[in-house]
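In structure tokens, one chain follows: the form predicted on its own.
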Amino acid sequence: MNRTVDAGKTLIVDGPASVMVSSGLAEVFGLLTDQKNKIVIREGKRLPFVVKQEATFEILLGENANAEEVDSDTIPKSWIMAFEKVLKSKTQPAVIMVLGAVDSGKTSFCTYLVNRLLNMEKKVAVLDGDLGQSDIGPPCTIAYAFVTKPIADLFSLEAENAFFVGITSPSKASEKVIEGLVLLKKEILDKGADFIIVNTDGWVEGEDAINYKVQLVKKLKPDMLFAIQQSVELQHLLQTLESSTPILIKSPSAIKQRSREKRKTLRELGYMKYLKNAKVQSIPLNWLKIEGSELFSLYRTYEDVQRAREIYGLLGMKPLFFREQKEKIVVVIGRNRWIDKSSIEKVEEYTKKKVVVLRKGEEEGLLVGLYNANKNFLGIGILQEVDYRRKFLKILTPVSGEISVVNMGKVKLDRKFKEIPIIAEEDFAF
């Protein structure tokens, strides 16, 4: 459909949709759009087209998409002032960090800063630290990219490097997230950026979240810290960060709150993007270093053969795989095998350790991060099978380089790259 909008108004479009300006001029987060630009809006995303000169739009709306006009510019004045402060920064390279709750407009603000800085011919990189809603790298990773031209959506960027964390929230991996961000920040600085825009996740409430954000600021040492607040959700965090002098900016009036299901859908688009053209590879376990997995960290035949036989006798069977760890014993059995509860109790009484029983196939669908021998990130994959007899891993991945390190994540996907529940972490040895 075609739609003409007067200058000074804003056309707000919810995806999935595509929009092209057939006449006139509009702006999206600092990106000027005219007849040369066709902008695709993902499902779950919203873009504001601020009309600079009366514009006619060609709009194609997908299922549940929407387009509506509002009478004013939806970009907050505080964003314009924030950009002016960034531009006047006496420190270069300058690290700019953005904090805010879920769906507060952090990514939109980062996109706005990037585009405005590019219009001033600055060399800009975006460091994406939002595991659950990553725009630049695959979900469950931290990633960065240098931006060479104005963009409407950070999702269109290709990651130059990434750091696999393997989970969608920093709440159970905060130290690893900080480690990855510090590592990638140094790499970006070595490549000569004028500005690094650091986008962060929306975990901001509660003592653990506050402590995590404080450590994030301490370790990354931003030259300028912006906080987007909608009501009072950042009050405690801002008080704690007072010594870092965060600059408060407003959330856009047209911001769209997304459900947990919608955020999950956006992640699944990310899995699809980074698993496109994936093929199954069979890799011998002794070629690989496995990280993030107690089960495979020291994969070998159990050394105390006599003790192993005694445990097999108590179990009443020889499992596909057996591993005695410091505090527990992991036993892997066939899909259709069963170990009697009383047999498990006998082993626990004999060893004074908890017995964890896994069935072959429970590993299927586990998200993994893949690295080469130099620990350079190659991409992600999905663990398809552990062949315990032949000692192979089967991984579905588009990665073509030689894989030397496999980092096991804690997210599972089905064959259509949809997230599925994982068994309780305390019973999951992979």
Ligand SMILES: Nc1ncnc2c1ncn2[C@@H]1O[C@H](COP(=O)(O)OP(=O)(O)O)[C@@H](O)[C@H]1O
Given for the second form:
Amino acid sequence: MNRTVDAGKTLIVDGPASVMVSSGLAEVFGLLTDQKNKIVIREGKRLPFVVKQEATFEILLGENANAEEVDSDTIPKSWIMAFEKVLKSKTQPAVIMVLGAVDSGKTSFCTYLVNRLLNMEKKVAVLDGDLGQSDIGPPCTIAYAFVTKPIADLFSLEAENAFFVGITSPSKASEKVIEGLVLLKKEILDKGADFIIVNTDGWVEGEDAINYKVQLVKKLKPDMLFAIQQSVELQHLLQTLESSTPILIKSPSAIKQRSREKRKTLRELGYMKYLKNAKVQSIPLNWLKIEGSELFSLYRTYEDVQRAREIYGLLGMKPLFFREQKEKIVVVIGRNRWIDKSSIEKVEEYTKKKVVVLRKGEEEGLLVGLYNANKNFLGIGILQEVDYRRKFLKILTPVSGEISVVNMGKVKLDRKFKEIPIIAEEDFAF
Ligand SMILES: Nc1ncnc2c1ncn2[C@@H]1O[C@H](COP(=O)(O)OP(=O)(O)O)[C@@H](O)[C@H]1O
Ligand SMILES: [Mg+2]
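Follow the form predicted on its own with the form predicted together with the named molecule, if you could.
What follows is the entire complex, opening with the chain shown before.
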């Protein structure tokens, strides 16, 4: 489909679609597009093409995609002013942090700042702290990339390094997110940048979210803090952050809100991207350091054989794997075995700890983060099996380098890389 749009108007395209400007000139979040580049808009995403000189677009629309003309620019004036403030920043390198609820325009604002700064020949890095809707790096990670040329979608960037958090929501991993962001920020600073744009997750409401965001600001010490607000959702956060002088900017009215389901689908596209060409690898457990897992945390350390024997006696069986932790006892049994309730109660009474029974096979599908011996992030994988007898892990991953550290996530994926709900949290023993 071809479409000609007058200067001053904006063509809004909802993906999945691809757009090429065959004549004239348009701008997407500060990226000037002409005949040279074809822009792909993913499903669930929307891009505004601001027409600078009368332009003809060649548009390919996928299922449920849409292209629509509007009269004005959809980039808020406050974004333009924000860029000017950033450019005048007295400190360099300058750390610019962006806060806002889900679907407020955080990613788009970061893209806009990056492109406009690149047009001014600045050295720019993006540190992506939105683990649930990550633009750079696999879902459930935070990651960064230096951007060398203007882009329409941060998703097309390749992560230079990442930090695996292993969960989609920061509410259950706020310390880990902060730790990762601090670490990666330092790494970017060591490499040298004029501007570091830090994107954050959309968890902004409620006491826990506010405390977490306050900590994040305190630890990352941004030189400039932007907050994108739709209505009044940031009110409390902004009051609490007053001493960091946040700059309030508008959320574009043309924004596309996504349902929870849509955000999950977008994440699944992310898993797919990072698990493409994955193969199964079998790795001996004693070659590996296992992190993020209570189950394996004591692996290779001294075990009280006498105590284990007593517990097996009470259970009436020898399990595949057994681990006594501070507050609970984890017992792994074969797929077709079972332990009767009274035996479990006997152990609980004797040890004064809760017994968690895992069945072999329950580990299948867990998302894992993989690192080499120098703690460089290699990629993600899916745990296929823990071979408790032969002491091997089987992991589906495209990673080819030598894996030394496996970080166990708390997300499970099926064979088509769709997220599946995980068992009750208190029983999550991995
Ligand atoms: N000015 C705008 N005009 C049209 N669409 C926009 C505009 N700003 C953002 N969008 C679209 O709205 C959706 C949500 O914005 P996004 O930046 O991804 O939000 P967030 O990162 O806060 O979740 C995206 O598909 C984005 O491309
Ligand atoms: Mg985003």
